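For reference, the chain that follows is the form predicted alone, supplied as structure tokens.
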Amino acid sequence: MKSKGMSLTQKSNKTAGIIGAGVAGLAASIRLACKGYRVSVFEANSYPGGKLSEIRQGAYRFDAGPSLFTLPEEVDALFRLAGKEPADYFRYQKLEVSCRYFYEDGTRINAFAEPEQFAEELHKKTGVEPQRVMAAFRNSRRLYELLGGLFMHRSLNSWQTWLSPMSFKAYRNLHKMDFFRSMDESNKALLGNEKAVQLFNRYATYNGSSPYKAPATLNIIPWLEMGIGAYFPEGGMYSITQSLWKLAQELGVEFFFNEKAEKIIVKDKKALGLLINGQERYFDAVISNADMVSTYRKLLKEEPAPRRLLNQPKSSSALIFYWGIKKEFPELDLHNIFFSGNYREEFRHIFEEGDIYHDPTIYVNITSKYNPADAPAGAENWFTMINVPNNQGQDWDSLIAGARENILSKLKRITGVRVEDYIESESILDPRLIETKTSSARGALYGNSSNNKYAAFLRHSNKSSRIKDLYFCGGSVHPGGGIPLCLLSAKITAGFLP
């Protein structure tokens, strides 16, 4: 199935072949086309977005992976490069409540949007001190603000970046940069609160790693989310998908669905073009926005590989049910947390045991309190999810069985009703599908796991340094997972590109 527009810009003989469009190789493509050059897509899938798709199960409607939306400049960026008004094609809001949390004895914290106003929430839910809090906010930004425009938005494998003004800035900061502590470690020492430091320990969860082991640099997370804000996309996080779509197709890319690539063309260290379904297609430069592991292990099978790379520990996965719901629940919002009592225990499981531990927190997605449409009128459309070990070959018909079994105790625990009796419809994604679907290594989310202090510099380069014009974009490469970080790939990834 071929998708094609027409060009508005003025196209080069330069040409660029890209291998999936998810929402890194969506805005790849955007990039490069504004660049002049004539793109084309290659995915395996009948429809695009990768991750970042959507279910539909009867009269409900479901974001099927990536549920919360920061950071919309980056999405917005992309018009503006083409030329184009944003809100001619994308809209969105502000959330006046980032997350709602539960605990077993029944604590409920709302994450408001003001961090103020969240640091008087917390002080009057747990007890821990308002200035506490602030402290961790400005600790968070304080990271962002020396680390953000290094890390995200530049390539570490560039002598340019390392001399940079912003580099030498971080140089003279090393020592407030938390290396060598976990999250847990720095959270426990800032906040002294278990409810509160378990909320911020969370964010390890964000790319897929622990808060036991992940660096404390990786606080630099929660700005992104409760300082910058969180947003809901009009229509859905699908929305994201289908406006980028759109606008690629505007300036002519075009798209090849249910093609699959089956290798890259090297000769003399040279990508050459791609191999799909058995024909040669030829291009001034490749770029994969596939998992990295499995562009080397499927597509460059004759090349050498970062087997050191490669081998890197992989972060964790998620099981997903997709539910409709026919009751509505007031006390929940958009974004719902239900804490495990023992999160230590949880993260030792998913890393070290392989397993599902038995009292899971249990992330709950609900788009239709922000989008009616995507459930029928008094009835909701929930994103059940909870964090697990990527694919390692465990039985995992006996896990989802067992984890469904929990996940329904714990929401009957806490919420008051027994929601199995108003489920009418279930899907569910596991870590095998997710591996299926996206090819991602094991079915891990993000790539590499970020449980060590090395991890930032673990990340494979968005530039080959061994196969000339080749280029990598997406979750499994630099800077990392997540909406966000995808789209700072993507254009990390272009700008490799003349």
Ligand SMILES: Cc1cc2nc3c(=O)[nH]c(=O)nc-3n(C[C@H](O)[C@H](O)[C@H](O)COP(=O)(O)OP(=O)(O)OC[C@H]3O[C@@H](n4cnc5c(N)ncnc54)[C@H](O)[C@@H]3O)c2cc1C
Given for the second form:
Amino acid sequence: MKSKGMSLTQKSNKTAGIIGAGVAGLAASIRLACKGYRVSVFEANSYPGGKLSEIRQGAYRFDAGPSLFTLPEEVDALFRLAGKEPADYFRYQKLEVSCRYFYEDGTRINAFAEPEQFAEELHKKTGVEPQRVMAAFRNSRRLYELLGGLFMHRSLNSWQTWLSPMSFKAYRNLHKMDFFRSMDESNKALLGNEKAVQLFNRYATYNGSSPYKAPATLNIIPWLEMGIGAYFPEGGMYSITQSLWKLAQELGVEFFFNEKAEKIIVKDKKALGLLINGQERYFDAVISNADMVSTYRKLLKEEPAPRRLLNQPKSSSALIFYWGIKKEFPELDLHNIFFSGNYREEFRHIFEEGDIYHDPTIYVNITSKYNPADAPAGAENWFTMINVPNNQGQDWDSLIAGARENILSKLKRITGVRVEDYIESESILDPRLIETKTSSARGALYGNSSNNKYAAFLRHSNKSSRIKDLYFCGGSVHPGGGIPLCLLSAKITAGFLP
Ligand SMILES: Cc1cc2nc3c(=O)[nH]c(=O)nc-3n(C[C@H](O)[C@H](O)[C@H](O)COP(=O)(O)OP(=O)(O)OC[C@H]3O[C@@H](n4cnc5c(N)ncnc54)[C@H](O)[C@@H]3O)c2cc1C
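Having seen the form predicted alone, please provide the structure of the form predicted in complex with this ligand.
Every chain and every other molecule in the complex is listed next, the one we just looked at coming first.
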């Protein structure tokens, strides 16, 4: 326990060893340092951030993974906890248009941040009644208010959670949580318009699921982006990693890069430390920010594993082409979606066929629109991504070659430009690489998928129930993947430590 009067950076005798410097590992290190722990972070890569890193390609810079930023207050909270002014480390701006949507028939929709303006835009472009769009927003908001506090901010493995007033409110409103319909069924009933339904269905991909399988409870997600807002960090997404890393170092956290944990040392059902480069390092608490599956299969080989959880289907993965494009596209914004003509088929291919549909939904993220230094003058940095199945040993080289052709021909159909004529540099991230670079099982972006009613509520706990002093944080455990949830997982985890 932190002694009375101890300053935030003053150290107690307690030590914590964290495996992984992903965003959740960084956040956990800050929270534990603020509690007075002496914290050491061991990272297999030579850089911090895990999926939240960056790549450089000549004069182009790209955020390597996440591109959409919501709930920035969860980043700010870490600076405040440390007694710092967030804006001295990290700044961001709210987007007026969260995304531009393009359909094959020429329809273009701006997702304005202001719900009424967005409802009006959808009405103008698709004919859907504005009050139906507002009803979909209200539904999302209600889910967020009922479940957000309970599900996102608390451990589900603690009796205090289940006996809290928030839980009793949730029990009384179980019928409103929409567990028994799919997102698609609920969106159809709410909106009754194909294009609007597709747009709202897309939020299933924010945790790597299919809108045709995921429960309508996940319609909580649009409120995060459309109600609370989408943001762009000054300098790009990687500035989240950089600023948290800086703060952690200022708080005295020690980072060890290129240091892969080989084993969690356990004796008499108690975590004692880590084996790294053949050397034993002892800690009072061990926190794994590594994917839950690799934590059990690689680091806890001799311990009983929660097999059902480990074997659950994983979320989708991604195929990304980082393109340096020597042309500017004024009709594009920071976030752009080019929708598939058959969304259901696209998801069937991802989750049932294990391959890539010939007409995929394409996401193009262009940070140089907001951060001109990310591309040379007159050029743009295109992070071009499609959702793909997780890695099950497919013939990725031929899938990638086919997808590249299909993406370019779709972009030509919709923008009228042969984008390939302007690509001056290219690199590729695929599920195999995501798996090797971050140890994520099957290269899944968000751990287990939420393609069934209960999956989102059955993620691995942030505290081991079998091994004392062992904790978990990150996108593969509770409450889930995505930057805000990873930050919250670190908060829940740190809350367990004395
Ligand atoms: C392409 C892509 C797009 C995404 N888009 C978004 C988005 O737009 N918005 C959003 O919010 N989220 C998005 N996400 C999800 C988000 O990136 C992740 O949920 C989040 O970054 C995961 O953070 P994490 O802390 O769980 O761990 P990770 O980032 O997975 O990091 C884990 C770290 O642990 C290290 N590690 C593993 N094993 C060991 C070991 N044995 N020893 C030492 N170190 C080890 C790894 O090297 C890695 O650095 C996206 C992800 C990807 C890949």
